[in-house]
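Single chain ahead, by itself, as structure tokens, in the form predicted on its own.
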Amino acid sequence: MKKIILDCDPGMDDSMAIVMAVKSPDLKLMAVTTVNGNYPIEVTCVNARKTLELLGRADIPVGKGLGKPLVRDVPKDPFTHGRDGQAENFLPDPIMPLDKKDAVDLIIDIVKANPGEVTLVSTAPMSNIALAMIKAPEIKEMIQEIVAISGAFGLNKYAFLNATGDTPQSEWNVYVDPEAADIVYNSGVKLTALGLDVATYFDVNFNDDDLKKLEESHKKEAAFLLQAIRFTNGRGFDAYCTVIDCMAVAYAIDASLVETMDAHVGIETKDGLTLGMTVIDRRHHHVWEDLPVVSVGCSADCGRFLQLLMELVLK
């Protein structure tokens, strides 16, 4: 059983990412990381815990981390998932508390304490894991992998067709701390970025057989799934929205579903038309070999993924 931090910024996308980590039995979800990044802070850290308790699973902390990026002002996201965050499905408010260590000091102590046996799932601003790996260095060397929806690499249409980023070829979780993500992406610790290339794929939907699944399940988060794709297709975008970061859970538990290659990738800070692009370098001469080599995700099998989802939703 693989243990794994999920970090992230709840978002229904979040939501069901971690749905997927608590119902797989692959997986041990250690704690809950949130951070500023779809909502701010306060937001994140409420539906985290919505969605623990949906499932029954309040014994799982929950760690409140950064309200803002590392040296920048919070950008407002173009995209929205409702006025609670999850897509209009209106949990009821929490009643766990947080846990009593922010989210950097629980990534530190948990890792510290299973070294080399915890892989940091990340949905979000890299925010949390940045700060953590300059308050702590050490842990760089013990952290297994981190696996991050992270990026988009213009390896197929969908990369910047589906931008998510408010410049015209971002990924938001980049966008949003481009200087945490520098700094995770030269950490030397093993990473796998799934960018939008994979992670917004059109492929990536729901069948009338899947809907009906949902519609006839007596699951609280099937219930939640499905409020999430109407509100999505109300507004005009495709159910994919909805599962975007639940990629990344799916990875941690089979990575077989994704086809990755190690590649050079830089990650532009500077302010402007490419604000939070990650530029990935594949000439085959004068490369910039100082550039970090991660593991970028080339394509997914949608249908295997999708079919995971489902029987985890369902389970």
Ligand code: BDR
Given for the second form:
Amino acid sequence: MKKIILDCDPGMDDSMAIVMAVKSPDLKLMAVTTVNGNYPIEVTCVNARKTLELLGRADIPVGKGLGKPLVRDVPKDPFTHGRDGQAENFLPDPIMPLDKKDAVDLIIDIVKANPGEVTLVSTAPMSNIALAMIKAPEIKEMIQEIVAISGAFGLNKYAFLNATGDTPQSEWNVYVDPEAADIVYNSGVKLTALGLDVATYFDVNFNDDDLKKLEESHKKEAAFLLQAIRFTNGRGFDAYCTVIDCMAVAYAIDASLVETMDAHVGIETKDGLTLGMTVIDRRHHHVWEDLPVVSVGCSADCGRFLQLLMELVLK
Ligand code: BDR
Ligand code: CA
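Instead of the form predicted on its own shown above, give the structure for the form predicted in complex with beta-D-ribofuranose (BDR), please.
Shown next: the complete complex, the earlier chain at its head.
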């Protein structure tokens, strides 16, 4: 079983990522850490616990993380996940407490207790992970890998067509805290960045048969997903929006779902037209060698991804 920490900002798709991570027999979810992102930190750390309680897994620690980006103010998300941040599923308030340790210390302590064994799955701005690396730089050599929903690389039309940040070519998680992303991208830790190129394929859609299976299921998480799809469709968006972050968990389970390539990538941290852009250097000459090399997702097997997702939700 692969040990993971899920650092997230639930968010309906982060909530579905928690569902997958908890239910996969291939993963051991060591902790959920939350951060400001889709919603303020007070909402994201409640939603993470609501989701774990929905799954009957109040034993998994939840660490509360940063309430704002490392150096910037909190930007406003132009996309809504509803009044509760969970597609208006309005789950019961959580009973389980937050962990005594905050998100940053949970990450540091779990990584140190399991050197070389922990994969960080990041589905949110990278503020917690960057701060953990600043506070305890020695963990950088102990993290097995980081798999992140991060960036928009322009490798296909979906990347920029579905840009989620507030510039035409930025992805939300990088856009919110570009300085944190810059630290993590440059940390030397193996990073797989699954950008909007693979995480917001329109092909990730649910057919009538999938919807029927969700409707007929007695699982609360199936009802949660169905409500999220209806909520999203009702606002004129496609259903893939409900499961964007699931691609990172799916990749942690089965890396063959996504084709990747190594490339030099830089993060734009200057304000303006391209703030938060993940600039990929694919030139065959004069390459900016000082930019870190990152494994970037270029295409995904959406059929197999959805199959895995449905299997885990329904089981
Ligand atoms: C990312 O932004 C958030 O809205 C989603 O939860 C996802 O992590 C996609 O850009
Ligand atoms: Ca997210």
